[in-house]
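Only one chain is shown below, in structure tokens, and it's the form predicted alone.
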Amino acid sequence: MAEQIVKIGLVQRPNSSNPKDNLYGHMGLIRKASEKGAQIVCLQELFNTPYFCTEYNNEYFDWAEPLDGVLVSSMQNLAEELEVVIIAPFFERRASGVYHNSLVVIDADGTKMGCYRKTHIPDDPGFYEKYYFTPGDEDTGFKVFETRYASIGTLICWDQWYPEAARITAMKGAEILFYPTAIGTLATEGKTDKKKFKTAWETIQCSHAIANGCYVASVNRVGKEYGSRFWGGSFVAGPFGEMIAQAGNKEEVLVTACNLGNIEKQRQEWPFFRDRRIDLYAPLTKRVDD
């Protein structure tokens, strides 16, 4: 197949609690990216806070924004100047106490194509975001939006683990699935889990990769937040599930080259779309099939 090659960048950055000097440092590093060759850059979960849902607090609540605030409209101007594709996730007030978990999709021209809002919301000790963020719903998930360099998925965190999620995007015509990410171990976990967790992580995502015969994107974040230990990694798996780059615990700046002609040759060898039994599936739309 012709090589169509795409330059995508993955920023990963420790955040402080202070949301305008999140939106600026990611905004060079964003620029940094482009100056690397980059064409779509996706930044982790939440970007502009820090990872808050380690605990109750109603306080940060006030770190949300909406759709037209000052945030997007800071990320369409640089959108438009780069020509740069940009995928910024944070924390979205979308009505007085409707809250989501949401990312904004800014054309190489600054235009708006949309907003994904989480579909599946996490609440376990250390990720209590069922108290702040709202589901998603038929209204923006799960979507595919035509940008400027290729077709683009966008799934978030939690999100990842469900191979119905990733499935659905790739069948809408997503070549590649980005994963806007925050995770980490927590105070309580040391090594051991953190190797089993991260391991557990990249494989379910590079097992999208090859179930979709498509590129998949994962952001993670780094540092230390409020009791949470980051691990960076981010990372890029091609079509077969192989690892194109990886990013380590600090700061960075990922970027590599998707030859999206790959995708085709990958569907044409390994058919999955084709020979799917989407006549004995109807189980899948039961919590359980009893």
Second form
Number of protein chains: 2
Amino acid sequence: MAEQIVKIGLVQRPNSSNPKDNLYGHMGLIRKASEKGAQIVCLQELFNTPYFCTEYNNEYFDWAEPLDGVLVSSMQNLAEELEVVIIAPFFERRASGVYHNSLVVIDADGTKMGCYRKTHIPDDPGFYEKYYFTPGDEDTGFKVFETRYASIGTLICWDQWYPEAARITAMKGAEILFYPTAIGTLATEGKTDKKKFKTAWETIQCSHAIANGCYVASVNRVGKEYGSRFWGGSFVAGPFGEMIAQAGNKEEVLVTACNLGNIEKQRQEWPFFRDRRIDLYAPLTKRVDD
Amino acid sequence: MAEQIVKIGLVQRPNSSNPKDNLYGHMGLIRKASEKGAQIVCLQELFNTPYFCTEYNNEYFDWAEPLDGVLVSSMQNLAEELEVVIIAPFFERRASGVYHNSLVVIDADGTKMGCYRKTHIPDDPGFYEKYYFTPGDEDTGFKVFETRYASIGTLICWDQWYPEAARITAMKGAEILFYPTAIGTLATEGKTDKKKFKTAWETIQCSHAIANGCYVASVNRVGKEYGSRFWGGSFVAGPFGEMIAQAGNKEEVLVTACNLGNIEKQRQEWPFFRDRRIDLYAPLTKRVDD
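Show the other one: the form predicted together with another copy of the chain, since we just had the form predicted alone.
Every chain and every other molecule in the complex is listed next, the one we just looked at coming first.
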């Protein structure tokens, strides 16, 4: 396979409770990623707000932005100026009473290519997302965007635990699966929990790269917010699950070269797609087997 | 959740080209596993023969055994005597011209519970399995056996790369997924390949434990056969993907305690099953999205 290099930038930044400051801060880091050669830049989940789902508070709905508002147009202008693709995850107000945990993909000419709305919504102590977010539906579903530099699949956080989501997105042609994320530990959880959670988080995402023979890029939040400690550690895995770059636990712009030519090579050497037994997979659309 | 301990034994043994010797050798190791407290013992893929799929040779079909022959009855007698569950993977002659890469599950009273036939069949340099084995079909499908000591799911080798197989088997109620396997490197492959392959092999199987909140036990071959070097390293992963025991690269009987009570606990803490979006998974039954 011919070499086909694309440079991707993963941005992790501690946020304040001021969305405008966070927006400007992240725009500065997108510039930095571009200076370092990034062609596709992905921000963390809900990039311009704190991770507010640690409590039930309907005032936070005021932070939601429409898909045609200032947040998105700011990203469009920046993408066009820098000629970078931007993946910007944000709290979306879709309609009165319908809010999503979304992301918008902007092509390198500033075109808004579309949005993806988080499909699997968690709800656990400290992560009360079912209160805030309507799950993504058939209209948006699993998505691949054919950007100027690569075909990219986009999923958000909790989606990462579902091999089904990675598989369907890869089958649609994704060369790189991007997972903006907010994962960390609560004040009640210690170092042992962190190690256990972080290892499982890395393992499951590397496994999507292996099963699907594609790149996986996970972009995590960082810093302390409302009692949650996000551990950063954003990373890129190659198409056999090998970790090729990983950030630390502070603000960081991680720029990594991916050779998209490796994808087809990997799928020829370990031809998993060839042997899927689609005649036996119908039970996957059931809740349980009872 | 109440503690519910079950001890499982994973047996890896270098085979000669004499099936009878291999049968007796493995029976001795099942006794050893039982002495060490194992209640469920799993043998390696095609346990009583060499891994013969490294070449095309129709003489090897003579090694195939029926489901009601001496191999299976020997296992039944031993299971009854030791009161252990035995998972015995072997080359099955189902009918004239129809051969499978199968396993039989014997309950702790010697009852033959049924067989599972490998669903995903590889075919790569040195692993010419499509020549020898008809893939498992709807009749056998993905299987769970409610044995005396645990509900166990059984899959074989190449199946391990398919999250679909693990998911469906777990949904059927498997508490432990057993993967008898034959994985190694060819003479042309070096240490770097081995490290890459072995890491991916461990990662994908630990990911099945994570995604499904269950135990995973992988039993690999060991030793040099016809140019292939099997690396052993049989292991058990807990329900959040943590490696809890692993064998070396020689003959070994690895006996490990699993607390089945951890399964429901894990699924309550990280409730992945709750949020599966079965309304969006229909594309999994397609070959590709084109």
